[in-house]
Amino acid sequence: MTTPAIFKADDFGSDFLWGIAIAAAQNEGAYNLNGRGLSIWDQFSLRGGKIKGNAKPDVCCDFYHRYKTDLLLVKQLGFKVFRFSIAWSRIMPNGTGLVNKAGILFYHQVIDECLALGLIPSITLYHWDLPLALQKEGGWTSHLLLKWFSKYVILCMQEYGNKVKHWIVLNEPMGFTSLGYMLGKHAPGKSGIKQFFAAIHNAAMAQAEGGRIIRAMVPDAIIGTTFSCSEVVPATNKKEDILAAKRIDILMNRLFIEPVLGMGYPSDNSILMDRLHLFTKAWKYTERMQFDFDFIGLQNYFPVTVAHNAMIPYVQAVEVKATKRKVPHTDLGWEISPTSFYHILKQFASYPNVKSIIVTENGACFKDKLQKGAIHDVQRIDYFKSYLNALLQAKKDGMPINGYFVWTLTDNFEWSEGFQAPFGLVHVDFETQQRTIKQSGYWWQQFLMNIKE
């Protein structure tokens, strides 16, 4: 039995946005039904050794067929905002050109169901699942990417802009560019510094261009984009470790937010950033990376402790894992630190032009045990309590924190971790698709039930 929170949801304010998030590629399934085109994750999952257990996103949680019951769960747990993403290849199978009417209809149905239940739909336009047809033409490294993406955003606004006012342009650009185009750990599995630079620059321009399109087509829209973020801590007070931490901080926290704010790419005289500046100098429209977002979405799961290591190319830094340092961590080895959560919120809030911050993802992976039809995930409850306490302190200290979205509703396809990394408030038996609300889900229900309207 966990102790009750010493704060209430009302302490965050009556207009605070409490939400829960999912993503198309991780939840929908139905990968080859009703005209949907393949995505880069459909292909990547066929490459042996890339995803734990050789898992595939073919079915996932079957949200495509079960969205009504899943949205009832969102309502039952007390959340006001449902964040989900549109699968680009479901509405444009080839990424451009042909429009799939069945795919268009599906998202109309999800949106309509949200509205009927009194939920605010918050839609992410790109959550890592690029149409495979576009990847064959270079994907995020292609000089045509901005053209493709713009047409996709225009279609979404034409179809859904009269119903949906909350929009997120990109999900974690540092995540999909580094893991997908530099390290090869995520789809599409590419590697190399030039591909990474091209993907960075296209993503930086796409997030701003997407914002401009939404603003022009949906004047009353509330527009944001999301960034993965981690406080970066030097392993020691040695000068080398401090400089290594600064280099990693640029990559993890500054690389995409500063261009949005009109500051251009960061510079620290490192080999990596010098090459990025040289690479992008020849590209046109560098100034188009800037856009005045209504809010910035922050997605924090762990801090990163780094030490200098001259053998690591470009950054000369290496992470010192939480397990090695013997500090509290989740089952993925991610350090648990609400203090660090506070620090990274403060870091982003310190930018003068950041008007509003919504924590668009936060949550924890623990190996749950289903016993007698129940899951007593006490560790996850304690995690949420400690992080919400830090969030409330940040708000009290004057940071413009205006929302918090749990990751995630149901256990799902967790990218390269496959189905072995449960984050959900609801357990899913992937053989039967049976849903079981965890104790953490009931905790959230209790926490949110008495919010004053």
The other form holds:
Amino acid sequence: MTTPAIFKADDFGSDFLWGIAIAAAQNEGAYNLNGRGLSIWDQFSLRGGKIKGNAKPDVCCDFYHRYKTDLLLVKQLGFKVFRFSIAWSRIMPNGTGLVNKAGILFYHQVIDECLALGLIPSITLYHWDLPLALQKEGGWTSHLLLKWFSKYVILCMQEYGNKVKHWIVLNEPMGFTSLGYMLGKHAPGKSGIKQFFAAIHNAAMAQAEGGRIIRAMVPDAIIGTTFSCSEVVPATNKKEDILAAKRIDILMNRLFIEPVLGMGYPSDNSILMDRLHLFTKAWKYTERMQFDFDFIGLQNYFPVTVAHNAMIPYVQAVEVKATKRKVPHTDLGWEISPTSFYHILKQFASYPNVKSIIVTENGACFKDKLQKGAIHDVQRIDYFKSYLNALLQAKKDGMPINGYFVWTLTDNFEWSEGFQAPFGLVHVDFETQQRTIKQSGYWWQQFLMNIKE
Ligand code: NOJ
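The structure above corresponds to the form predicted on its own; please provide the structure of the form predicted in complex with 1-deoxynojirimycin (NOJ).
Every component of the complex follows; first up is the chain already shown.
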């Protein structure tokens, strides 16, 4: 891959969607205010030892009270699109049934503020914060999930469908099903293969069902759903490592997009996939997994290198960490590789019926130092420059890429990393809630300033 040395935002085209993303559970706080019900993350944070520093998402960066000034920051930095999510338990405290008027009003206010500022609101319906009441009934593993989720989506469309045209159904289904229901590292902290399979199948059906509901209720909506993705590289060119990489590629990249495209779950003769096929066949409804999305949201942070390891259950593969391989990485140990970003975009763009791709998240965690009121996060700027270079190359090579959203606006609650993993373009002092635009924020401001409308 060759990359041009200098590029401008305009090189991506005047209709390219430049955005910035946040999520309710990571930003809003106000966890028990004005009728909001608890989410699985509120409860998970009470289980000691699960989250760094025993952090709790009670206040986060207080977006609930500060959304107006945070939206001004979005505007000031020059972004066109503001991606945020609705906290299901803020508008339906029990997950189903009762509707919380104050919660409904809050999102009307955020949407109205976006529109008044000339920002395009792009709303994620589910960004990992399931209402706790639903988890008590099995959450993503329950046969009732699809019914609960459909009612929630219908409510969102009734309320906001006439104002908001950009919708994202799920955020990274592989993320919340694997970390939350298989590995126990995220809320609700469950583990076990049966829970994992049930969560996978419900998520695969919910993403398509959500799309169908939006299409029926808001015919002019632009509908997408997001997938985490990572180029998977074998540690050596030995056959067993190459096969291990193929198995992990299925899990990390193919599992959720192929059913959407009508290809069903991928097969690879591994124990894991054989069992998933048996499980979902018994559960049926596999035809409900397909939907013709207007765009696919891709979220990429790093590639993974994997080696065969017979000791690891189901996948017989293990990651060889970037820190061990001594390759460039962020402060979370995530490998920095713009070339792999290009490769994974190409992998997804190669599916014949992917019409349009938006990179709905990309960004980097570096531990910033606030010095004399400023943050010189040069590494983050370099990260963005190199990834944008790769993105532009991908676009020039004909891939249907129509937008890019930065992760994220303000430092926030980074799930099990608590408040110790800053990704923001804006630093937050969590004691005072003081915001300070980082040098990377100013870099973006300059970069976006010259776009010809
Ligand atoms: C993906 C998730 O969607 C987001 O919530 C998270 O903060 C970022 N990746 C960074 O880990």
